[in-house]
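Taking the form predicted alone, here's one chain by itself in structure tokens.
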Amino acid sequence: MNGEVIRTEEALVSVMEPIYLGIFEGIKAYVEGDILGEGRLNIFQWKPHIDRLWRSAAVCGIKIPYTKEELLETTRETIRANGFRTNVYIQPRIWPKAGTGRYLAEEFHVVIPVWRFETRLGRDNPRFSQERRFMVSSWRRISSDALPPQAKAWANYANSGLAAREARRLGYDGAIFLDRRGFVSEGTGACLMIVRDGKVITPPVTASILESITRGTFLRMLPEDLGIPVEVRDITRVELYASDEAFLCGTGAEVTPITSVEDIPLGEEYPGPITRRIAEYYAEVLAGNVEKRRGWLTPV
């Protein structure tokens, strides 16, 4: 926090801090060789993540008082100080300091918490195959002329929170947004991909989605490594209902299969064969077991 590694219970700020004006990034580090085991950690796609943090800062008028290399070394130091040897979540958070003008602030807090998490990936992991019923939210995804959905800003997640609470209240496991035009956008915290006739289809950035690092990774990885064709285009609500498979992808979601939407089952097999194939290969990439993709990993 602000240049020092400190205990979580000591990382305190005033209740007057304008945290809601901040930005953040979601990054993960996985165990080398076997992401369900213990051992040396590699950060996945550090550079694209940290580049997106800088873009979010530019859009939101935030000045990051450290270099990208300094944030990397601080992240490594924090993971090592905790002695972590299992998968960890890394979440850089930046917001204006109280009393520095808020909207035109010149000074900012920089905090990088890290904590353990349980992956849903890995061979025979029961968490991957859990059934997940989704609904189409009555809340629309925020439009880019109101808030910047392509930036990872805290304010945007109030939109997600409303949709997630609606889904839970109605007995669903999650929600999918439509954009202001009525086309499919994304989930409440992850991008959406559907499968139709062996092809993976995902909405464009213009559908008010976050510029997801995982989505970008898949757009390259699926056709190049797995021979799965990918199409980026608008998706109608009807196409979503009629898809053979659907899954969320993101740092937090990893690969999250969706069983049904509005209680309409997707396909004849769950998880779908293409979703399962993608998840299994992605787990190998994260573990550093795919030599051609070792460049996506940064050792801790």
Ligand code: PMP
Contents of the next structure:
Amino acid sequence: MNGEVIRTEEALVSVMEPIYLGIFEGIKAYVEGDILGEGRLNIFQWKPHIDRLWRSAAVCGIKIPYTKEELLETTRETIRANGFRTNVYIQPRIWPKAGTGRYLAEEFHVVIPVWRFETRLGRDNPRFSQERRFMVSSWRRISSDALPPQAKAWANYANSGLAAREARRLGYDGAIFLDRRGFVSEGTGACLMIVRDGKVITPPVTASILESITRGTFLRMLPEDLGIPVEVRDITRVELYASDEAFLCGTGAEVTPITSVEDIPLGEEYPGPITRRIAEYYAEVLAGNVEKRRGWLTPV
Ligand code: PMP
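Moving from the form predicted alone, what structure would you give for the form predicted together with the ligand?
Next comes the full complex, this chain leading.
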């Protein structure tokens, strides 16, 4: 926190912090060789994540008082100080310091918490094939003329929270947003991909989505490595209902298969064969077992 490795209990701030003005990133580091095992960690797609943090900062008027290289070193130091040897989630958070001016602040907190998480990927992982019933939210995704979904700002997650709570209240496991035009947008914390006739389709950046690093990764990896055609275009609600498979993708979501949307089961098999194939290959990429994709990994 602010340049020092300290215990979470000591990471204290004033109750007067302008907590609604923060930005953050969500990054993961996976175990080399076998993501279900223990060992050395590699950070996945460090550069695009940290570049996005800088873009979020520019949009929100935040000046990050460190270089990108310093944040990488700090992240490594934090992981080492904890002695982590299993998969971890890294969440750099930046917000104005209390009393330094709210909307035009000059000083900022930079905190990089790191914690363990359980992956849903990897060999025979039962978490992967769990049933997940989704609904289309009655809340529309925020749009870029009011609160830009392209910036990874905490304020955007108030919108996600409304949709997630609605889904929970109605007995669903999650929600899919439509954008304000009525086209399919994204999940509450992940992007959406559907499979129709062997092709993977995902909404464009102009459909009020976060420019997801995982989505960007898949748009390259699917056609180049797996020969799966991809299409970026608007998706109608009915196409989502009538898809053969659908899954969420994101740093947190990894690959999360969707069983049904509004109680309409998707496809004949769950998880679908293409979703399964993508998840299995992605796990190998994350573990560093795919030579040509080792450039996506940064060793801790
Ligand atoms: N959309 C939203 C709203 C998110 O919070 C996330 C998670 N960061 C994503 C999409 C997926 O983005 P990424 O692949 O960069 O994690």
